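One chain follows as structure tokens, the form predicted alone.
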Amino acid sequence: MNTFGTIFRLTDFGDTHGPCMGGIIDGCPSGLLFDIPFVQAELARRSLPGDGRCEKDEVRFLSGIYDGVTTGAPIGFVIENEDGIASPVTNQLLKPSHSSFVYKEKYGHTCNEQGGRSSARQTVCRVVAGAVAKMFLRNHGVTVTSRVLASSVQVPSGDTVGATVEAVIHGLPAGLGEPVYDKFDARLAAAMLSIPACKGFEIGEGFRAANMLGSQYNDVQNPDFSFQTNHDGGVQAGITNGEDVIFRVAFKPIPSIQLSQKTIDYQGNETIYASSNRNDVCVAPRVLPVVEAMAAHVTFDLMLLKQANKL
């Protein structure tokens, strides 16, 4: 599956070693004032200096926009890859904790270059779609923000480290989400876990709720229907309740480390692998606009779905 969303949908293509990335955004209503500088600014957040790869990430829109306004037609876009260099040596190795082995088992690939869709480079397409969703949401007073939670882990030279990101969706109305199998938080979890290197998701108190009493946890309401607390993280029974949606996402350490590791090649022969300096030490802060993009995408999609159900 290379498509995400129900009404507001992104279908993207391209891989880290190919000539370009790109996609089709379908389901965006007509009449939306299209802010291209904002899209470019979101891409710039994702492409902050980190690894040794140099990409301008300049997006070119091909359709769906006329005189700065969306037409309701599919929005096509491309982003050229300018520095996608593949290594002939490491392409033949099973990189530890990468897609190497599982892509080999699923697709029969015997070269890492063929697994370029699993690269975090693909997230550039998500950021474009997320920026479009954010344009719509801000017209309805909804914002999506994120931050990296502090970590005391010291990173030795040549190694990498994980990160936990907390995000907030502010200004949501109550009533978004489609029970039972299309809950708002379930959609959000699926979106976050689809991001490369993501290994955990929790909303509200999350795993801390397992050690609380019901009398401590329950979000009691006032006579005006406002809430005294927000332990549920803005979602009850899979439907938004009007409070801030607060969630956290855990990312594993980037598997490409510069330290030598024992591994095998695609024929099963033992060998040694060490990454180049073209990889980040941590997914943060570059992953922040990706987390926000996916959250905005889910929110926009479910707002359109609620609107469609009322027609």
Given for the second form:
There are 4 protein chains.
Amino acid sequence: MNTFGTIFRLTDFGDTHGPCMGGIIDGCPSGLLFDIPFVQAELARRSLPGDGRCEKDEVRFLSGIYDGVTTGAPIGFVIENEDGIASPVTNQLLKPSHSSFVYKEKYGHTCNEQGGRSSARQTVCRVVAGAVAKMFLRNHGVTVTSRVLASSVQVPSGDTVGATVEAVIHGLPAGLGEPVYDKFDARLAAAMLSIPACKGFEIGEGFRAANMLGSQYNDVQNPDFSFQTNHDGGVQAGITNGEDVIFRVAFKPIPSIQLSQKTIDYQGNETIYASSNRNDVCVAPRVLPVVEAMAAHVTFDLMLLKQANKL
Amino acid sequence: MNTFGTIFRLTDFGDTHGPCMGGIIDGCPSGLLFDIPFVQAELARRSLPGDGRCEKDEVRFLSGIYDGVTTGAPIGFVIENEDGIASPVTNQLLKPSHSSFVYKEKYGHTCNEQGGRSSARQTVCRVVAGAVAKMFLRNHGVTVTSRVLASSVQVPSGDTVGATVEAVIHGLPAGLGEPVYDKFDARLAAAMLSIPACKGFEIGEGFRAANMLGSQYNDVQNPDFSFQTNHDGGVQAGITNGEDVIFRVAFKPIPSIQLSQKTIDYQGNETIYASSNRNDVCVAPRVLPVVEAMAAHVTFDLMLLKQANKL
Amino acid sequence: MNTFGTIFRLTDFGDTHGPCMGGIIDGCPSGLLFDIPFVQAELARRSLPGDGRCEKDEVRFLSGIYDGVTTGAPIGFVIENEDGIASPVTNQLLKPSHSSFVYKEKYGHTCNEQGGRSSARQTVCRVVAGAVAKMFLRNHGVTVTSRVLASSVQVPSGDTVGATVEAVIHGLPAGLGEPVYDKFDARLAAAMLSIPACKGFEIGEGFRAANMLGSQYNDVQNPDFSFQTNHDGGVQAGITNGEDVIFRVAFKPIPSIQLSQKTIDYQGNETIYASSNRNDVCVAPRVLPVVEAMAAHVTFDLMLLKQANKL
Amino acid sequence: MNTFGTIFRLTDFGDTHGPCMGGIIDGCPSGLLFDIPFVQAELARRSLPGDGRCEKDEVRFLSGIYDGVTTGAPIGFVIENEDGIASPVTNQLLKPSHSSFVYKEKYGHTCNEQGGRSSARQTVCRVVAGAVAKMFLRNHGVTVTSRVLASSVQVPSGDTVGATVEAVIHGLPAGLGEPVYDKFDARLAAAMLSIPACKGFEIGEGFRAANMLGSQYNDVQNPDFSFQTNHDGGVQAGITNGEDVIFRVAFKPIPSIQLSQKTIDYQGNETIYASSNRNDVCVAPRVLPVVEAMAAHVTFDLMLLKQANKL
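Right, and the form predicted in complex with a further copy of the same chain of this protein, after the form predicted alone?
Up next: the whole complex, starting with the chain shown before.
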């Protein structure tokens, strides 16, 4: 199931050690002035120079665009893996809190190649589709932004740390989202939890709401139908109410650390593992364009879906 | 989009003020000994005598079961609305933090009837499907349990309060969930956020992970492949690792309170609203079987889906 | 998979020997004046007095309609089985060309109960959903009609015969259908072949096209963009061109005949079977409203889907 | 909607005048020995030297295969368009019975670029996915073959002709297909009608069944559960019965002919069109591997889906 979305859909492929990543964006209406430099700029935010793997991430579009405008046909694209060609490390260790063990259980093979799909590298495809969604959204006055909330933790050399990201969708019309199982925030939650290393999602007051009284929490409306407060984070009963959609996403520390850790190999023998790769210290700030891309994707998809509700 | 699940699917209907709620459970394998008293017991947990609306919730199965065993055909069911027949109140107030405003924006009508789909009453259908999932799961040694985490808030008379629920899925095999967009925890998150009043989801350490170091967080495996710790909450890279899946869900205070609140009517005139119905003080404990039902639904669906991965 | 449609969706249940048939119509826009007598009239066309089972087929709508107008919520409905309550015949014969053998292979049980889903009785649910689609279509000037094409075969007493049905969708706009896998005629073909006893589908010239030259076949357009001929049957490259959509559907003889036939029982012993029920001689004319219902369903669904193509 | 299949899924892209065609095969189980020469041989059958466009069609796999074996990850692939780079002809004629008019109505643009999706060129992607399906099927003893049925029509120079193709799926187990809307033959019909120029589908006796008696038509079983006849074409009540699945597909004449035809331009002015390209005279025999590919795709998808029916 490498497809995301109902009407506006991304299907993608690519192994982190293979020749390239790529995808197909389907359901994109015809007639959009296609802004390739913007896509490239979003990709650049994701591949900020840092400690970890850093690629040029030049995207090549292969279909669905003619004379700089979308045609309504599916948009195929590829992004080369420059570092990837090197060497698929088929080591025999189960890296702690990594995908190695669960992939072995799921697919029955003990090479690391498959792990390519769980790598953060996969998120380049999300950023491309998200950038296309953002192009449409900005034509409708909708923006998606995000920031890292400060962490008070000091990170020793060779270690990693988690992060909380807060994002805001601004300019949304009221009425987006489906009442029961496809609530706007249910879709957002699934989108966020599908990002590697994500461990939590909350909207508006989120977990704080559990300790609030109804009389404190309820958002009262003004005579112009705007709201005096936004404890609900812009979504009520699963449907946008026209206020900013505000949500937060929790990420765990990147599991690959340079410090030595106990672990086992595929045969169950105890051993020691220390990552020798240069890894990022934290998913932030490189995860920001990914969070925004997924939020933009969900928003645009539900805008298209809403149109199918009427006749 | 009133359908939930990929292989094991619930589609349901019913307006809170209509004659009944009902649904169709599809994708249920044949040959399951069908335990109607168990379904009824799960429903009873949801309709605990409390301050709010209380119904007998007797479920009537209409198809898909023969001689006490599932046949593989879709299972239709209905549950009468005893209170519901009464009077669809078409009042003209926009209840604060309620569905009234967003439904008007979405559907263009200003009666409260539509609100029936956003009512907690809809969750009876989830509990029925979840009970069927639990029947299969217990045959495979999998259990789903939950509890309310204590809140320190004192609730004045006529007010309401939020809640945090923690749930555990025990006995799961490793290898469930799909790698990218249909991760086990992404599906769980969507399932939970689809429950009325839910505002947050976290798995394992969740939001606490944001302030942890990789060296503290990583779950190290024993020579027998079990884990020494379970910071990841049983899911790594979106796939179950065989440990307990542990997650928490945040609920906001029920928006209907008996205290007077400012609000507006559909024309934008300021007015005062105080609920005259007897409402629950908190979604908990009645929400527990709903949380469990959705978790069981996701789990069983991904177990069936996993089988389609092989040949 | 007891669901049909992408946006406008019918999910249905019901065993031919159970208490009722029923379904849920989802994706129905709000604001449609709901014409229950019309639904009932379409059902009456399906249950014409004949030789076979004949029921009153009174439909009861349970949700999604308020004050005679659709609300946008799912529409639940049930239709009682009056004959059905009687006795689920669990005979041990494999009826020739019937569902008995394949259901045993698929579900592993040897009772006839499951066969209820393959019974023509299931089509009452299709007629209900199709009638709702027709209500919308007629508001847009689209009609669906059908007729039985004459057969030259004389049917001896106790025997049955097949039929060819021709249907016309009139008043369609150009531009419906998706280019590659969800072509208008691909959807129609699937819809027709899903009707019990259907063995073939053709559109426009259909199988005759195989023996035509391009110079004879091609449909030339007039300066007003209308077409001089309609060999393509209103669909080109999978998309409607504004001409009438004309298609034909082949049905096999009803397999239950009163004449004695050789067959075997579930243990493989040779035996003789002759149906003692009063069965129809031919699926026509009772299948006409079913053909129309499925065609209306596909058409309305693709009209809604088309709206999601734009922004 | 450029995706085909439920579990085993092909999503593809590519404009006939763009740089390449390509696709993503998802849901392919891990552990299959991947036979690239076989894929290439199937592609060669589709690009037989003839009168029309002829390309080398070398497929390049980009992911999902490691050490010659599938990993369970999505399989990305591309095939260069050698002829295509040349010149996207943006002529202003509406070619008779072609996609030009309906694409203008659907997408609102009047260039021919979009037509690339309706071109037979798109079928290379189907052949690649179909070859992968065939690899699995042959491991389970299932084969898919096809042939052109003779046509008695003489084709004058510069003209084209239609064709009927008959295909056989041999070695299938009984029990494949879903009872109501996802019948084996309903899926096959949709798959066939999605092939460019297809105008009809029939299974077993097909349209001949309309003029047969039940006593002639019914397939009687032997004590070993095999069938004495196969009028039903291997599918009863939508589910395979273990006999050969036999079906026929009608194709219209290729609309591009070198003879002069009346037509109009996009403004509605009358004009004359004669194709100056070298086109094939008939879709057959090049369509045979496409018919087989789609049949293999449907079959393998329903085999995987069946596995999800049990627990």
